[in-house]
Structure formats: structure tokens, C-alpha cells
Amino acid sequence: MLNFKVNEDRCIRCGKCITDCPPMCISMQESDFPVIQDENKCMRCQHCLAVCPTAAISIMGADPDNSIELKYELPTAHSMEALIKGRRSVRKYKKKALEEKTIRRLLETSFHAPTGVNAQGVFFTATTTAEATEELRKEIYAKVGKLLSNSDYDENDMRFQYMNMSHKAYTNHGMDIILRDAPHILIASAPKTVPLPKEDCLIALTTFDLLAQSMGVGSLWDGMLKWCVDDFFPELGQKLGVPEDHQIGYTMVFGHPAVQYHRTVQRTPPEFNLVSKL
């Protein structure tokens, strides 16, 4: 049930909910108030709730008064530019874990990232304690050691080259290249049945990455961790709680950074293809 409701005392009949509805399933009826006639067409995107200037629309039990008013909260273009250009891949972390409420806030907000056909199927799996991550770290390196000693692998495969290098660094020098000694790991997965599982995960993790940096939390896109939980040892993903029918989009590590950056870097000029007419 959509439970689409219009507060008639607030509704000014402006029709914005009708014109902005992506599947065009809202119409104005004889009552002169918006209604949804065919609920099966609704995408559950809540555009109607968001676009209403008087907070007159409720849908799926969502109270518009509990939403954040955007006119006071949006960052400036300059602050967004500084965030995007100033974010760094953090490879040095403090051992102290984040508070669980901080992790929950990061994940709950990142779930608002757009998804294909508004599938909203992204599933986050994260460790909440440094102890859990340390156990995972030990298990990963033990499995990598067995993989390298027992498998007939292609030495030209870049994945094995990185695994071999990482295992030697951990065994000989106590250096953790795979998880970078971070106190938390993050896996984004989505059902294989949604239209764009991998892409949805990447968008959600990008949202997480930027939000984390804005909150003083360091993060790192971790391809080697993805190899471990997806390519080489999928049983680790299952042990952590990733649903078996999900596709893993990508993985990250995150936590309190042990390094502070003071300015943006300067990239080489980007190349554009700007099309003014066909």
C-alpha cells in the first residue's frame, strides 16, 4: 500500500507533484486534490513529497514534517568543489574505532544515493569494531598464504602479483597493505535481479566516500579487499553476512585518519568533448 495522503488544509493545488512525477501516475481529480489511481505505476521515489512546497503530501507513511528542509542545508558550490577536490584516499588510520552511531549515520545517509529504476537494493556490510576487522585481517592473510602456496596460479595475473607482494609485506614486516590497518571494512552489494547492481553500489560508495570526508572520516576504495571477498574467498563474504544472491559492487576501508591533508592536489588538465550541435 502506498498510503498516499494529501493534507487538504495545506495543499494549494499547484500541481507540482503531478508535473514532476516520473511515471506520471498522479492526477487531479474531481476533488481538486492530487490522487494516485494506479499504485502499480508508482516508483516509490517520493518526488511528490519532496517537490510539494507546503509539505502537504505523505506517501508510504513518510511524514513530510520529518524531512530536512533543503533551503537551509545545501552546501555552496565552493564547499562542494573543495570537498571533491580535497578528498584523499587515506592509507593510514588510527586504531580507535568509530562510534557505531557515526557508522549508522554514514550508511543511512549513503542509502539515499540514486539507483537504477529507483531499485533501492544496495546492501551495506560493515565491521563496527576494530576487533572484528583484526580477526578478518588475520583470516585474509592466512587464506592468501594458502592460496599462494597451494594454487597453480598465473604469475602474469596482476591480482596474484599484488596478493604475493601484500603477503610478503605482512609476513616479513607486519605491514597490512590489503586493509591498511583500518578499523573498519565496508562491502556494498545488491541483488543480481535489480537492473544495475554494480553501478548502484559504486554510486552509493561514492556518496559514502564524500560524506565520510566531510565528517572527518578517512576512507579508501579497496580493490584488493574486493578480490579477497569476491574472487578468491567468497566464503568470507558469506561469513560477514553478504547475501548469497547479491553481487558485490566494490569494497572500502574506513576509520579515523592518522594523517591530515592541508590543500587540494593539482591534476593535469582534463580532456572534454563538448557538443554544441549535431
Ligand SMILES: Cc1cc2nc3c(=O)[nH]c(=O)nc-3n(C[C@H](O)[C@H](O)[C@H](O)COP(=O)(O)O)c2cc1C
The other form holds:
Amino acid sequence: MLNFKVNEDRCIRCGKCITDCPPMCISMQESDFPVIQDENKCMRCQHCLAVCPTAAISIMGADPDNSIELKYELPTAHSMEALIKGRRSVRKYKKKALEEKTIRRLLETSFHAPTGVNAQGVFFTATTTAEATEELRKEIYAKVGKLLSNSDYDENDMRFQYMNMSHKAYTNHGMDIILRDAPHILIASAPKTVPLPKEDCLIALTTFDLLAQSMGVGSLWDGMLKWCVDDFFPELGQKLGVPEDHQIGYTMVFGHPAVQYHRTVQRTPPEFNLVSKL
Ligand SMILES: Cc1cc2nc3c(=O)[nH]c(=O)nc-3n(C[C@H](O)[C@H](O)[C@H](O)COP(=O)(O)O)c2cc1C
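For comparison with the form predicted alone, provide the form predicted in complex with the ligand.
Next comes the full complex, this chain leading.
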């Protein structure tokens, strides 16, 4: 039940909700105000609520007055450019965990990233205490040790080379290359049944990465953790609560950074293929 409601005192019958509806399921033909004829067609994107200039539309119980007004709130292109170019892979963290409300805010906002066919299936698994992450860290290195002592593995496999190097650094020097001593880990997964599970997770994590760094939280895409919870020890993902019918999209670590970057890096200028005429 969509519960599509039009506040008739506010609606100016401009038709914007009709023209912006992707599955074209809103009409005004048989009524003075917009209606949804076939609820099954609706993809629950809420464009009708967002595009209405007078905040007249409510759908699925969402009150338009509870949305963030966009007029004064968007960052400038300059600040976005500074964020995108200034975002860095943080590999040094303070031990102290983030407040749980900060983690919830990061995850709740990142869940707003777009998903294929608006599936909204991305599921975040995060550790919220440094103690839980420390337990996981110990378990990972113990398992990596066992994995490496099994002589069956292929030494040419890059994943094992990295694991070997990381295990040596951890056991000989107490250096954690896999989780970078971060106080939190993050796994994005999505049901295998949604149209684009992997893509949805990667976009959600990209959103998380940028938002985190805009809030002074450090983050790192962590391929080594992905190998651990997805390729080598899937039981760890399950222990953390990743649903069995989910595909893991990717993993990150995050926390208070113990390093500060003062300027953007300068990348080699990219090449573009700009087509102006066919
Ligand atoms: C998919 C992906 C996986 C990554 N995995 C790791 C990793 O396991 N360990 C690590 O230290 N850095 C990892 N990185 C970080 C990259 O090395 C980093 O993005 C790159 O060196 C550029 O640095 P910057 O992010 O600070 O611009 C990963 C990055 C991406 C995008």
C-alpha cells in the first residue's frame, strides 16, 4: 500500500510529479489532483515527493515537511571538488572508537546512494566498538596463520603473497596491515536476488567514504579484509551477521584518523574521449 496523499490546500496542479515519475504511474485525468492509478507500477523512488514545489505530496507515510530542504543546503562545486580530490586512504587510526550515533548517521545517509531499479537492498555490517574489532583482528590473523601453514596454496596467487607479508608483519612487529589497526570495519552486502548487488554496494561505499571524510572520519577501502571475509573465511562474515543469501560487495575500515592531510594530491591528467559529432 503506497498511501499516496496529496495535500489539496498546497497542490498547485503543476503536473511536475506526473512528468518526473519514471514508471509514469501518476495521472490527473480522472481527478482534479494527482493520483496513482496502478500502484504495482510504482518503483518507490519518491521523486513525486521530492519534485513537488509546494511540498504537497506524501507517499509511503513520508511527510514532505520532514525532508531536508535543498535550496540552501547543497555544498558548492568548489567544496565538492576539495572533498573528492582531498579524500585520502587513511592507514593510521586512533584507538578510540567513534560514537555509535556517528556510525549510524554515516550508514543511514550512505543508504541513500542510488541502487539499480531502486532495490535499496544494501546491508551494512559494521563493528561499533574497538574491542569487537580487536577480537576480529586476532581471529583473522589466527586464521591467516593456519591458512598459510597449509602447504596447498598457490604461491603465485597475489592474495597469498599479501597474506604472507601481512602475517609476518603482525607476528614479528605487531603491525596490522590487513585492518590497519582501525577501530571499525564495514562490510556492504546485498541480496543476490537484487538486480545489481555488487554495483549497489560499491556505490554505497563510495558515498560512505566521501561522507566520512567530510565529517573528519578516516576510511580505507580494504581489499585484504574482503579476501578474508569473502574468499578465505566466509564463516567470519556469517559470524558478523552478513546474511547467507547476500553477496559481499566490498569492505572498508574506518575510525578517527591519526594522520592529517593538508592538501590534495595531483594526479596525472586523465585522458578523455569527448565525442561532439558522430
Ligand atoms: C577497491 C580498492 C581496494 C583497496 N584495498 C586496499 C587494501 O587492502 N589495503 C590498503 O592499504 N589500501 C587499499 N586500497 C587503497 C588504494 O591503495 C588507494 O586508494 C590508492 O593508493 C590511492 O590513494 P588515495 O586513496 O589516498 O588517493 C584500496 C583501494 C580500492 C579502491
